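Below sits a lone chain in structure tokens, taken as the form predicted alone.
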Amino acid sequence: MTLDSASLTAASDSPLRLMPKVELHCHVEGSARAQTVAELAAHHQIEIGVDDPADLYHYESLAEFLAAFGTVCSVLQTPQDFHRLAYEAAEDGAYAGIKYREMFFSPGFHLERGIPFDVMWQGLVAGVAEGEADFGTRTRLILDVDKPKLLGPAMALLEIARGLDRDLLIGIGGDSTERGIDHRVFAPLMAEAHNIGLKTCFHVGEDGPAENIRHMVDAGIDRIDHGTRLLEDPELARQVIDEQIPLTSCPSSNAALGIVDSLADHPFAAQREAGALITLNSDDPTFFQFDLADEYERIAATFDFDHDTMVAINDAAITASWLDDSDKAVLRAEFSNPDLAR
């Protein structure tokens, strides 16, 4: 498989980096520096298997990815630790023109270790303000839940997501592998999200089919993350694109975990000509070696796609964000003051 510009970074003074952002699919604990998970592992006498922790972002699997997921999930320990990830996120997404970002968190991957909810949840309250206030990248959390564990443990999730701040927690969603899994047990967890006002997404249509995508659709889902194989079912696709039901896409992500062949091989370009209401993400900044700046950069190369057709992207994910109509109507003005792109 080939990241088709692998090699591109984004020059600091770029139109495409400096254009402001918004951003749909990246997970916080996919945006942790190196160095940062070197210095927590030496700090909590953590074991992570390699000298280098540049090391760890490197794989050709989903699986592999998943892995190496972990081992970085395993140095976050203290509520500082969380509050370090989300400011740093923060502070790294703003070189990359990020205004607004709905940032997934994965509770599963800790909880499993012993840490208590309440020690990342106020570790990631903190960094987001924090962030918010020194960069101005306004970040809202979605809680991912681990769909290999199924509905049970979802469930108890969302019961804790009762509780948190509506103000700052949006959304649920779900992430991990999908192959083998029944998306249709967590129709109950997507009409409870809904019951208690929390918008709902799902990771489905990457490594599975996009009978992944029908069974989260029938189930009412309000955003589609990856979606990646939606075409291949075109009655499918067909309701997506008359619902305009947003697609969260991840192109590099994609190519660099073998979902698809090559960037150029990527059905973004396809969906979208389609008519879907698709963004582009970069899903975990850190993890792939690369920011939104940067796919933005790689997709207008790999497509051909002007400046007006990136703007017209970015947009898209302004109308795809949860925010209501009037926050995105001062976040469009905002965008079109030629002062933000500086």
The other form holds:
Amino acid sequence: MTLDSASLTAASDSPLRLMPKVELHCHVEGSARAQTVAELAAHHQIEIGVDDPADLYHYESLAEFLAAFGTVCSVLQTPQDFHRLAYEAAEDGAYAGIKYREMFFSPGFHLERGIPFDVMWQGLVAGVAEGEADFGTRTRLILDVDKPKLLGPAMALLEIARGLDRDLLIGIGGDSTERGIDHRVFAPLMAEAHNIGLKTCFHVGEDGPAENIRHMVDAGIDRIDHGTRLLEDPELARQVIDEQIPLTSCPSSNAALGIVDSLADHPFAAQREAGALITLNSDDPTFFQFDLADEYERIAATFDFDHDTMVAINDAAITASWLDDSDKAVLRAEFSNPDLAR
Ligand code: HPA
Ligand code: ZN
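Since the one above is the form predicted alone, can you give the form predicted in complex with hypoxanthine too?
And the full complex, kicking off with our chain again.
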């Protein structure tokens, strides 16, 4: 296991670590082990600006985080590198208790360095398959566009997505900063993604206002990533709750990047209390040095949630997933009787 075990607070036998879980908001590049980054940087002779790659994983804002994210991306060069990335993410996911994960990858960060799409896709596909075979963590992928590059590059990626295996690629998302971006420009991306049978989600209401959530809801978004600022617009919140548009919340990530002042100040409990279909996620586990099991423990401790509440939060992630109904039923049966699990 990777994530330096010393930094993982949920013990290896803690009930919340052992609970079989679903995760819907986790970035594969944000799951790169420091040791792997160091080895790949040395292998490809890439300067990453620090002697100890663990030193990359310190930041106090989304902008600083994104700079580190870019540096980590820069060491990924070959299909083998992406294979290793996805494989190790599955291994670490298994240690967090994750059985099923819908996971982002961010091609914009790699294409801008001249890495062909096929290099990342072939590597990820192989790593996902081997990770599932070896660790039992089933992963499906969501292609995240880089929002600051706006609509043109996003539509070009959607063209590539059109031809990819739908058993693996299930949706289109968007990440990076919201600052200065009018999210209405992405409405055609949402429409075309739906036309070709892909689900949609976007990081909104993280470092931008609730208005960005509104614009994506108006565009027919299937799921909202973060949505931290949703309750600031009560009318929008009512609609999101009435329509049960899921939120993939990442409270510790938000606390680490100063999106909220502290975990206790995070609206997770308030959003849940208001009736939102809200799920709990780690976002970028190695970058924040905690995994989904830690996140479950932190949220249980912060909001005084009992075990049954944490089971219900995990069940919300099954509901909010893009599995079909029969696969959801299989997962629920496995989760209520872990002896059934593969
Ligand atoms: N927000 C924006 N961009 C990101 C994130 C995030 O949580 N994680 C990786 N890229
Ligand atoms: Zn994210």
